[in-house]
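Shown here is one chain on its own, the form predicted on its own, set out as structure tokens.
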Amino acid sequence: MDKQKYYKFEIDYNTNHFNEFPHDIFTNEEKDLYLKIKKRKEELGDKLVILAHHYQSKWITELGDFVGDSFQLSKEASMMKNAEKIIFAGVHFMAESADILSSDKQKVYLPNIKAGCPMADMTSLQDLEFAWEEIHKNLNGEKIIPITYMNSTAEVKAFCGAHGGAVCTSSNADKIFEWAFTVGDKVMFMPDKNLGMNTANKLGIPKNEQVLYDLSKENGGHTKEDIKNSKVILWNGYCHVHKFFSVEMVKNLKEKYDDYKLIVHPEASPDIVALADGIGSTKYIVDYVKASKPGDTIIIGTEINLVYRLAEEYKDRNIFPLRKSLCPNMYRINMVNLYETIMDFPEERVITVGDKTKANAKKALDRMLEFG
């Protein structure tokens, strides 16, 4: 079975198509500015941390000081207590967490400030006052606790914490939903519908007690009763990354593979998961093909950029993708913007969160990093 090579790519925004050629194809420039970002990170020493996404190309995560998720690596940044510079290579919703987490003497930057998160930008905090407003109009007393994803805004995050919600991450979105339970009769989640519905069907919680509230209808477009007998409220938003994957690419894995393994992360739709072998976080993945075996032969159902660098690093596997779906916005983060950051630390690209939309973010992040 041929490996793979590592590719970067030209990209259509509409389709999440691209036309793909070898990453190996290191242009001079692109070269030159890798070898200055190396030489000036060795400059600030401490006082300059990195912090690279598992989705960023090979030579974005060469250059970090860490690698991993975004709450992950926004812990790392709170820790490295030196560091008076944070620049983080991935989109606008990380870089937010980092700044809530970070100390006030720690600036937090952002190589290209268009790259944000459109599943994040899916729950505007207008709009969840709304909804919370109108759901809690079919209601009798029942207490709904609200939860969003890490991918989501710092606005959204502080409306969490200030009405008793909390911050869940793929990994822990179960323990989270356990103990929300515990405390209260509902749970709304927001922003990613397909993460709500497999932590759900996780716990047991039967489909007809999960309703998904469509915004531009009524009551989210059900009943009074509907809402009343729900236990899970779903925001209607997704990851455009894991959209495009479908049933018929994982059956059609029958025809081209004899014995394999589909691992996918949990934004995924449900009727993929329900066929997947391993579900879990882009940690999990990364664990899940490091414990497997020479010759193992592995289809991953997430971002491109995570995929190639896992069959890059380990040629002894067979690894693949289900589909290669890249996250554009990831994709925003290059050499360039890099290197204009780490030489000028640009104002413009400062992420601040207000002291009041921090401290209520932190509150919700504080409760699921005490029960998740």
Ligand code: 13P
Second form
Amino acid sequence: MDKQKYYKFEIDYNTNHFNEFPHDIFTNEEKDLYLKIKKRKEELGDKLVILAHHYQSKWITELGDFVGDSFQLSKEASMMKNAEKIIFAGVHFMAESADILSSDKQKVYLPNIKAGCPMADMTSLQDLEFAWEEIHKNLNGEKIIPITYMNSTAEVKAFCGAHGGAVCTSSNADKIFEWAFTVGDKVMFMPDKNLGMNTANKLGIPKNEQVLYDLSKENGGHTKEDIKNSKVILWNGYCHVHKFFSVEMVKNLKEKYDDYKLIVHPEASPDIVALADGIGSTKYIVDYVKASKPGDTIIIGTEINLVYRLAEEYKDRNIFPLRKSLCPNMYRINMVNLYETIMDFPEERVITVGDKTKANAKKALDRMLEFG
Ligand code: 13P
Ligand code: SF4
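Alternate state requested, the form predicted together with the named molecule (shown: the form predicted on its own):
Below is the whole assembly, all chains and molecules, this chain first.
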């Protein structure tokens, strides 16, 4: 297959559609693997479950038993008691969460263990412990509730579980923040500063009560008073796939379209969120498109594979990406490594979280799942 072609999709502004969908370019070899995977799935029956994130390419999602956002998939993982094996078509932190939430008898496989999430890796346990201690030196007993985005390592989730905190996803961050303020005085949020700021803004927390903790500076770059007066302390992480979108791109939309709605994922910066008509998780975006009417023009600011799929599924709407932004890590899952995994279930692709980390991380995840 000419892989370069994947990046060459252009939008035809006359017909208002992508001129070609990436999954239409499928080699014979990939088609063959797709059919073999399907057959193997049938043989394995309910002993196997494939969970696929919305950012996976179309043919991978077609093979998924469940396709969803990270919250939906973690719920599925916690309910799949019959499946001996779970293959996670997503990135490393998602497979870790599935391992934490599944039973000890189940094994979770990530088809390519190099499929990580750079944002999740922006908060290490060591840095978090350092920051936690430094921040507390500014306080006189005020209680901080640590909340981590699902996009974080199992160790960071365990830290939150052990310190009375919780996990959240982009679909429930506001509810989890609200809960945190009923049991504590401040929230410390990792790793995504954008989701943290967007959530704080949604809850009406003034900007001067949101502090961005910069690990490279003493006291995160803040005075004692700043920290004491803050409500939300934000880690300085971000997702490069969503950081790619700019206010300029949003402003340019007006030149191209007369009437449109802009829908963005909350990992985009607050400047962009302020200009959007709808903000939410990948599930929210899918539901928004479903509820729209034929002829509507919807511009979507999130990962390109989801936008392609929605544009293909809803050809009677005009669906465009704010800009093509691909998550290279999600894209690391492909027909070849999915086929190898389902045929041989290689041990080196099993994702296992250690017992102590698992127990504490589970507390933080369960706290989130209680919010439904
Ligand atoms: P969702 O929580 O919307 O599934 O997003 C996960 C993710 O990685 C977005 O970049
Ligand atoms: Fe991580 Fe961003 Fe990819 Fe989501 S889109 S998995 S946050 S790198």
